[in-house]
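Heads up, the chain below is alone and in the form predicted alone; it's given as structure tokens.
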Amino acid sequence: MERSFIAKNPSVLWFLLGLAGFTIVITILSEASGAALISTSFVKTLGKTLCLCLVAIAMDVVWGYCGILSLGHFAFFGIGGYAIGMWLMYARTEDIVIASLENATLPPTPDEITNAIGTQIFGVVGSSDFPMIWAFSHSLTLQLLAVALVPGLLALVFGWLAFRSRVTGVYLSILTQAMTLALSLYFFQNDTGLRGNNGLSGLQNIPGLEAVSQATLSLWFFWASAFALGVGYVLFAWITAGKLGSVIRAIRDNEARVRFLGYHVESYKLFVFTITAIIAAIAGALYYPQAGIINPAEIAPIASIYLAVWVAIGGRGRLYGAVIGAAVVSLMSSWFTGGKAPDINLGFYVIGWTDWWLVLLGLTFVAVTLFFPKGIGGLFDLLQPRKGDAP
């Protein structure tokens, strides 16, 4: 008889588990249930780091499973919250606009609302014309349809040419921190039509939902974090436990042999691409909810890095590496940025952990390079049994 999928992959039951375990317990303790033992602050930053693991399981699977360092997965991250923004402010915007021209003597015409709107909107950047860009940001179904879309075409055509040229190790790298930084660069430019360095703000206002609180919106879009991870989990777990992930991994190891056997390496790489993409860009459009703000400076080829330093230091290779990995560097960079962690005084010099956190960001990621090739998921081999040991 064969076994289920969860019996053949007990960690993804295990890690499950522990995703709701966690959830039902942030949920008591929030203000949102009255127990008011943790902020809505600290709800918003947990909800943020569980779609950061998310989008670090997306970077698990491209690279650490199929061997493609993409220095670019975080830009889609950027393109989901982009996505979701503009239906965000333009719904909001079209909301107070209405409320302010219903007292006037003549009812106020759809031209006239829309350009109220788009000055409100671009006003910021000299102007008051909605672009191309934006037409269909009134509805929240074709946005949502363009968190998916948008950066799933993007990386299919990026891939696609990438890939049939055979581009492979460090040019690859590149080539994707090129797509990025062109992106970066596009998106600060005002007349892009989103707005430039400003970037999309107010994206914490929910359109409809204005009597509901901020403790109540923040525990929900926990919720959805939550939920989209142990999805995101489960779909990964899938894709690389299976003859898939076998093929993957080889290529991975030695794409030339596996292209020797007959298997069409691109078609797997460019499947890899894509779906990870989507999925990053999934998480992006949960994520700048709850932070408020999107602006360009969040796709720039730096914040792609940092992904990778993350799944490196939780262990690539292993999905549950990524999560931890993600969950403890964000963790640790709320702590030490937000002014909670002592400064050192050292006597001759005061150590601001505002500014060297990232110094010692690095220092851990040569660390583990170093001392702990496998990452802090490799730490749980331990704890398994080795050949010739009792069970």
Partner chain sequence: MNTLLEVSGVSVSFDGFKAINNLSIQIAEPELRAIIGPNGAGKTTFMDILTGKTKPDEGRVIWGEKSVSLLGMSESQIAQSGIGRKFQKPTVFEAQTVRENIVMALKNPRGPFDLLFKRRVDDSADRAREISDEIGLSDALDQTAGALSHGQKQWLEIGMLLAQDPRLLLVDEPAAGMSPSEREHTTDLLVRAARTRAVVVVEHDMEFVRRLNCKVTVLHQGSVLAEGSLDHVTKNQDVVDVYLGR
Given for the second form:
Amino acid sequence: MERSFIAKNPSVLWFLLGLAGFTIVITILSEASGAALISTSFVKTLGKTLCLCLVAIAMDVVWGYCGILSLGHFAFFGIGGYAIGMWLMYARTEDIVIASLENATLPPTPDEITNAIGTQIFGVVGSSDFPMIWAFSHSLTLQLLAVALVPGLLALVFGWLAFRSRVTGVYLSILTQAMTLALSLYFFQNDTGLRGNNGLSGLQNIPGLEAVSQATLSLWFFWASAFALGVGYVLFAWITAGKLGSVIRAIRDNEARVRFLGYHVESYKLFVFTITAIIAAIAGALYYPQAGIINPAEIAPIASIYLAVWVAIGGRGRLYGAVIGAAVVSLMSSWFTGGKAPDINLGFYVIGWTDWWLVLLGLTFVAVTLFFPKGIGGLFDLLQPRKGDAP
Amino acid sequence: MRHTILALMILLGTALAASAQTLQSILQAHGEEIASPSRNSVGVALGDIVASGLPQTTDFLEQWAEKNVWQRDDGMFFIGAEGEGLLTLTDIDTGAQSADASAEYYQLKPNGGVRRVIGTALVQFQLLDPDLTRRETAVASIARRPEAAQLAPLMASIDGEVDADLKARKIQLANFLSARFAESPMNRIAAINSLATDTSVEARAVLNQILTKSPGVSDRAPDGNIAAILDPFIDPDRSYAALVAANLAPARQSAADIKEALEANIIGGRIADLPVAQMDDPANRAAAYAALAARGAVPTLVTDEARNAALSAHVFYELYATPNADITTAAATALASVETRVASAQAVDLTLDALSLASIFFLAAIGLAITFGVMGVINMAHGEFIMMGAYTGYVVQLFIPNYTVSIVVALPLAFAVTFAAGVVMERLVIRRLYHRPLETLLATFGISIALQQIAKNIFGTQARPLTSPDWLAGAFVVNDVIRISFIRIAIFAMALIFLALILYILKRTRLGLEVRAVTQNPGMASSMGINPNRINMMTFGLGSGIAGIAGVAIGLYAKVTSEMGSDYIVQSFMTVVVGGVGNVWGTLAGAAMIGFGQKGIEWLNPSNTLAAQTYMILFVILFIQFRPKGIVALKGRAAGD
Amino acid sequence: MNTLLEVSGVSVSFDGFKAINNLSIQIAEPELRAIIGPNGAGKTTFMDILTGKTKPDEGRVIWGEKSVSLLGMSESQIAQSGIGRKFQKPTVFEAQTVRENIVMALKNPRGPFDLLFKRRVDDSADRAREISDEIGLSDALDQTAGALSHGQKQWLEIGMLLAQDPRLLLVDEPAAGMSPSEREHTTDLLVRAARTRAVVVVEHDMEFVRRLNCKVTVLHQGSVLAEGSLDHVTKNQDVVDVYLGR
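Hand over the structure of the form predicted in complex with its partner chain; the form predicted alone is what we had up.
Entire complex below, previous chain first.
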């Protein structure tokens, strides 16, 4: 109240400084700056990792702070990706179609252009008509709105139904997993109009920025991701600090008691569930242009489970824990499964990490749950002994 | 007595008369026609051959139709088989065998039309042949290709038929033939009416044959047996296409045609005085085309108005191929009645389908219901236990090739393997996390991820077969609509057995009593000498073991992959939650609801099983709103959190 | 003395067991009332009904001057309309500091956005300090509540109730597990609170009830067995039978 928010939450300041420093270092080392000490694809990997950190802190707020083990936040992430992907794909295809029709004998009519775009996009699922769901895909503004509104509304409706009927704990987790499964099955269908299991592709080509090299573009997206992570971090730190944070954590620890204090617990849960869903979707909208492709497998329930794994390993209930977990696990994942990790030769058997990484991850996760419930972030407590649980 | 004697005498007489002439002599009398028959001329010769009534006729006709009859240069006919430059010859009458060089013989090769005529003549014999197999072949060949000419011999053969099954089949077939080919409309209608209760595919095919209709279009009221007058405006473009096809209207120009016509008429950068650059506006294109049409350069555009006028000026109809309206009316009525019956049979079939799906859900979920419901422990690796059971079955089959024995071995072994896995998991992980359900959820996730990947590393990513024994391979066929495979019946039976077994264990055994005691009040139970740790371990092992057995059952009808567990885990949880936690009956109700719901939605939208699953999940989410504690809910303080 | 709460003809059963049977009680404002009764008499269920946790099968619960029914309201609405509850087992938020616990309970707008944008909480710090003085935890304001002793947790919970500034305080076995001096302190707190509002104390311990020196209601098998001063009810033959065995 008297003191500023940052002064009361020094970890936020440290985080922002660290993030800024990291961004500057990567910028200097990148191909775009000329130093070219790290490859463009690695810059993209780092940019994507920042987006994963953003969705991880959203997950941390909803789970680590509010106690809702949501197995659906990666689905919101995916929906954000789809929403921006639709515009990217439409606008890019439109450019291509117009360019290809440039030298036609007759200048094309609007209908001809639309049909040609439709054929280009939906030919792969044997169709050429635009489904209703693509009605706004021509407009960047509307699709950007959709990035926030579609997952936001979905979370609002689903959360309202679930919280209203007092579904809590593991039941809620299973319900969110069911929602995720329903969503991924929905996206898998060709009838949905999102190209079924082909998903959306070519998203790394940003319409209107064809002249900009991928090296530069990757850096821009890296900056955007870092900025989004910074803003998201501050936003969540602000939400989880102070009295609101106090109530949210109280709901996690004893929901019924909070209710008897006169708080409408459902509103709080709904607020947290929805705002984290929106942030997750924004993270997704930044992630998939860097990944270049999105398909329904990204939305499958297992993805949301991995999200929980990251947060648990990083240490839930503290935002930087989620960031550490997401960054460490996802980078290690790509290192191990990318074939770069050296295989271990046991003489009678060779442990190839592409095959055994998931086993290691699964068992690590079990060990963390059993023996280090505070995760990697818990190590910071050892640095500052006896400082309570306040963030 | 007198009758018998008379019959004997007649029989004797015909036999004597027949022996007076040989088949060869008849053939020689028609030598020319036999050697090079045509469809029209062969009738006389066949008539004489058939009229002879000789027993060797059937053989000869069969061999003739199969191109095995040879003619010697002197005109004699033989049945011959060619081999290594020699012909093995069989005398047509005596059956005596001989061999000769093939050079002097000429093979008779009747064409398809003739062979069919021979076949029809042959059928009359075959229908009366003393050999049952031959008669059956004849009946089957009539069923395959029914013809009007077969009706009379078929009818004639019914009375003398001694085999009861074949007689019934002959009567049925005669009925089908009468419905289509009987000469008097009365007889046809009678036959058609008798088909109204027959749901077989054959009977429906007969009725549909009678009701064959063809679309037509005319500028005045059509003649003939009209099936329907169509409204052309339901699909105007298609109707107009029919008009065009019948040369009753000019073809319409598609957008591409118009574009082509415009492109062909560019003169100096302009089309009909309009600049090409303005052609991105559809209105300008229309104007340019209209101008071109006015000059006669292109055909006049068929506008929607012109199309509609043309449609209104013509009658669109469907005409029955059968000219007699009484017959088609009777057939339509019969078909409607058959279809009602088929629909109700399909409802039964759907119910059986749903029942077997529900059984699978029940089997997959019941182990979970025990660990989740009774112990309050979330086991996300439950799906992987199902997978382990299925792979156990697969490995057993690698060692025991006899499928029956291997299944008998696999079931207890799968139970043992997953029971052990469950106990190990309970001791190492679950026990440390009691009262922290979310953490249990997470830890078992980790185990699930690891187990899945280990299975992938061992068995690879491709699906492995788990073959069911032959006696489970078939299907139980009630009629042409209702059929249910034995494997699904077996799964249903297994679900019932498990329901009984689990109810027995929980309600009637010491273990069940202790489980219930620990569930309700662990402190009190332990003070009464029950060891809660042991009970929890046993319960968890039991739940896991059942998952293993369910895995074998599921593996028998679905594919065995490392990911099969995750296909069932969400469904299983929903089954338990919808049914009501902590209650075996609840799981049964939940499985039934989800199984029937899913099949019901599939029936509404048959092409899309993904959609059925999606909507089922949405339904479950909504259902939880209204009954958060499930179908079979516990009430009162015990249900509190 | 106005009637603040009127419970009439309330019954509730769980799986055929009648926990509350045609119960009628009136509470005035201000008033201190003790409710006693053997185990299973329905004391906790009675509180569950008042606070909205359990919905009764029949009967009416009327609240305040405007005579609103509490039965259609959610737990949080009931709490906001002025009924505070202290549980049998001390339930404070152990992971948070004493100050956070009290501030959370303070009577303020309770929507998420009110909290996010800090509407009308300027005097929170002062109020929190006043309350911590009252419950004797001023020195422990920045400690986590989990580090408090059992008795201190009980006081913190009473403090949270006071912070809510309710018109009716429901207190479930406040003296359980307390030392004699702690009991005395608790009695003082409750008696002081009852000067301006209604306080209902559910208690087993007769000695504690005697010290409260107030009107007593005896519950048995879900309905009122006797009502009056402690001396009056202890002379009642039914009460003696119930307490000393039949």
